[in-house]
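The form predicted on its own is given below as one chain in structure tokens.
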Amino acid sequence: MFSFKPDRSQYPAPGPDGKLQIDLETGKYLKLWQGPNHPGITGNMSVELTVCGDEVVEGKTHVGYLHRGFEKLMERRTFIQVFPIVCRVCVPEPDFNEYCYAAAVEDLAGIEAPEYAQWMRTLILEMGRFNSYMMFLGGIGGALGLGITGQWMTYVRDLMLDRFEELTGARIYHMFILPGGVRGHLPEGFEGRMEEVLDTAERYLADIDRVMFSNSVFKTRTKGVGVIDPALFEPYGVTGPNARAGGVAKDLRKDSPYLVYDQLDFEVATATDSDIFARATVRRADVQTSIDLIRQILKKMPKTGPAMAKIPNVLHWKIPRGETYIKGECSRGEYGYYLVTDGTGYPRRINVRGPSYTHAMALLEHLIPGTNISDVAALMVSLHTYPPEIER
């Protein structure tokens, strides 16, 4: 098999700071932006790249194209007023944000959503989990040049989104669940739509496994790229199927169960090689077990119930003081909301723990240099990071 070792002997020494000493003006260096990009998965940030040949030898992220200020924002609204900001934070995955700052609400307020909600919020996490898979799938093939499988998620997840209309009245910002419960019970016949977009989904996703993950360009590309080391799980806090395709099975549906997990079976993937191709095939198999979930859930969850708790008046509610973090599972790791109150009508502060603020900047700059220009788009899409999360 053909190899070829790159000499590096002229390549910049670390400085004093630990920092290269790259100086363009000997011409053996070149600065290339990747990014900012919109839409897509690595969207509104971008990679400084210092380049030699085609071979990158530094990464610098800058995110600050969104200038968002999530959290400033909810902490000078009422605690009702919140909820449209809260989605936003992650525009793939915005129910996760939803779930987090109403369980958190009704922690500090001491307020318990009805077993029919509980079920609900489940069906809603896992409908919003199976999307940002789509995402990525798409997004990993089109990142090496298989854009039919763009095509193909993007349409599987429009049909997934058509179910989120029909319940919630939403496609992208569903708004749907709040502190008490949710806003709703499911439309007559939903299971039975339901399990058609399933099915169409499972065939596609066949389809993938075909052309993506059998496909030997494809694996030559991501096989033994992108790797992290498991010894830097902990100091970068990688978590989710990141961590998980380096052989740790955290998931917090299991280890720290939450609404009706506990009551569903189902099992965490895993792998070894800890590589792009491992990361994406963690991914495959979490795309599987929400498909199995949502299943699961449509079966067992009661037919009728209350769906929303008594709660007081939401333009007078002034929740008593106390602070809690509220964590979940959602498609990218550990998904969590530290929600301090001081007695008022207004959160006295609001901090949102995302997974794509380890991944996208510290991690992605410690794994970018020695990686071929050609293969920063792919990294960078299987770490699978939401830009906003950054920049809340």
Given for the second form:
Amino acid sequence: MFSFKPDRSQYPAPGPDGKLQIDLETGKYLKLWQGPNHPGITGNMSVELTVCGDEVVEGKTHVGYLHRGFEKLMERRTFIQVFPIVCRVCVPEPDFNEYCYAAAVEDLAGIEAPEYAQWMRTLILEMGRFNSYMMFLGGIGGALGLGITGQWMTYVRDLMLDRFEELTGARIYHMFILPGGVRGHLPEGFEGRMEEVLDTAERYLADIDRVMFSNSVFKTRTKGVGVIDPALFEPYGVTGPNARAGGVAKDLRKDSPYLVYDQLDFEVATATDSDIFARATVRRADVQTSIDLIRQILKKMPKTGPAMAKIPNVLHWKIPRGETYIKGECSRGEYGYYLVTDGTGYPRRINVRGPSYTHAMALLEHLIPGTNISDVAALMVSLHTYPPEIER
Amino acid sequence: MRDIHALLKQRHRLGPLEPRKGGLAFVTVPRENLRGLLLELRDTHGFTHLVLLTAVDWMEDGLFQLTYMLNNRGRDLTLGIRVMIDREEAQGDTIHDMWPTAATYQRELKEMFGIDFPGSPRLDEEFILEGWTDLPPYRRDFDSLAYSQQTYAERPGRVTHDPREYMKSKLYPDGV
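Shown: the form predicted on its own; wanted: the form predicted together with its partner chain:
Let's see the whole complex now, leading with the same chain.
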């Protein structure tokens, strides 16, 4: 069985600053751009690889292909007008932006969302998490040549998007969570239709277990590859499934419960090997957790009750000077919004803390040297990064 | 959090603790005490997780506020540390030696706010912008609307609205 073993003896010694002194003129090295338009890249970003043979010597992440200055644009909008922007910071899991921003505004404005809205928000976040994992499971298979998994997971995600459309009126950017609560109640018969989706999802996930997680090619190419030393977790700000795959049983839903997570019963999935396979298995377990949580929420949530608290006239809404940070556990780790207000009708500063910011930049650049070119795609996808969180 | 604040207040010349809900608090520290405070919080008090590093532009006061958000995962405490620096000679102290990931934040702050962090790796490499020669765009005095109008041509037939006025006209068609 082929196993890639980097031979570092052929490289030049690092310079005094610890960096390799690479002279492209020698013809020994080659610059290779993976992305921004490449099937083995996560979203619109690129990695500038320096390769020697088929081994990667150095990798630099380049972002900026999507930059629209979200954070700056938000400073020109009233608090309610920010909503069409926040959800676009993360396409596959936009609801986290809505929740964190809405909760930050509520915190500074002294508003409490009603109980029904808290349950509904939790439901929305778990549905979003499920969708994000569908993209991951399809993507990681695709990065290793298993094209069918991407098609299956896209189909299942589409079924969940149907439920989103039914509930919120939109498939991708829902803007269902607003400061003060949520925009509406569950439609009649929603629970039954959701159960059909979850049943279908479980059938497809069982297939994924067979064709991907039990596949010897998949295992060979992911076990022992892209290992993150747990000692790097804190210095590199690694959170979420990437850390849990290395044995760190930290999940903000458990450790710092928000919304109604303290009323739900679930376990935090972990693994120990901290390689690509471990990260994929943790996420596979997380999907099942999300499915279970959606069922629990639909069973336990109140059937009636106000969905919105009273909020001021949004056209004249001024929030006193202050600052806050609201966080939650999204499918990739800690997601947070840092909101600063100055007493006017506009936010002074909004800073989005997405897990991809640390995972796709400093961490990825640290992990890439010594890998084989063909493993870079799987390594990137295994970190589950979304570029807009970096260049927001 | 109050116990930690009381312990470090004198040594690092901390301002008053401003607690918010959920284990979150903010505190202001002079720039010269920042690195010592961060090191002690990380090594002695369990604040090992650098959540974020960003800046807030208080243009009217001539100041930038650097916010270092640290988290103690064991006790679920989050501390926002504010450092106020002069806006005209915007310079901070690099902390990439404590958290390597801070180098990315500092690179972004250099590009977007023009705040220098001497010694931080790859600080002058382009991060998000390409060939940018204007004011650092996240400064308050950079007018993104004026920049767009000067840089890009209007698409023929396109109607633009002031978002606030447009929303008002939609919500109250007969006038407020």
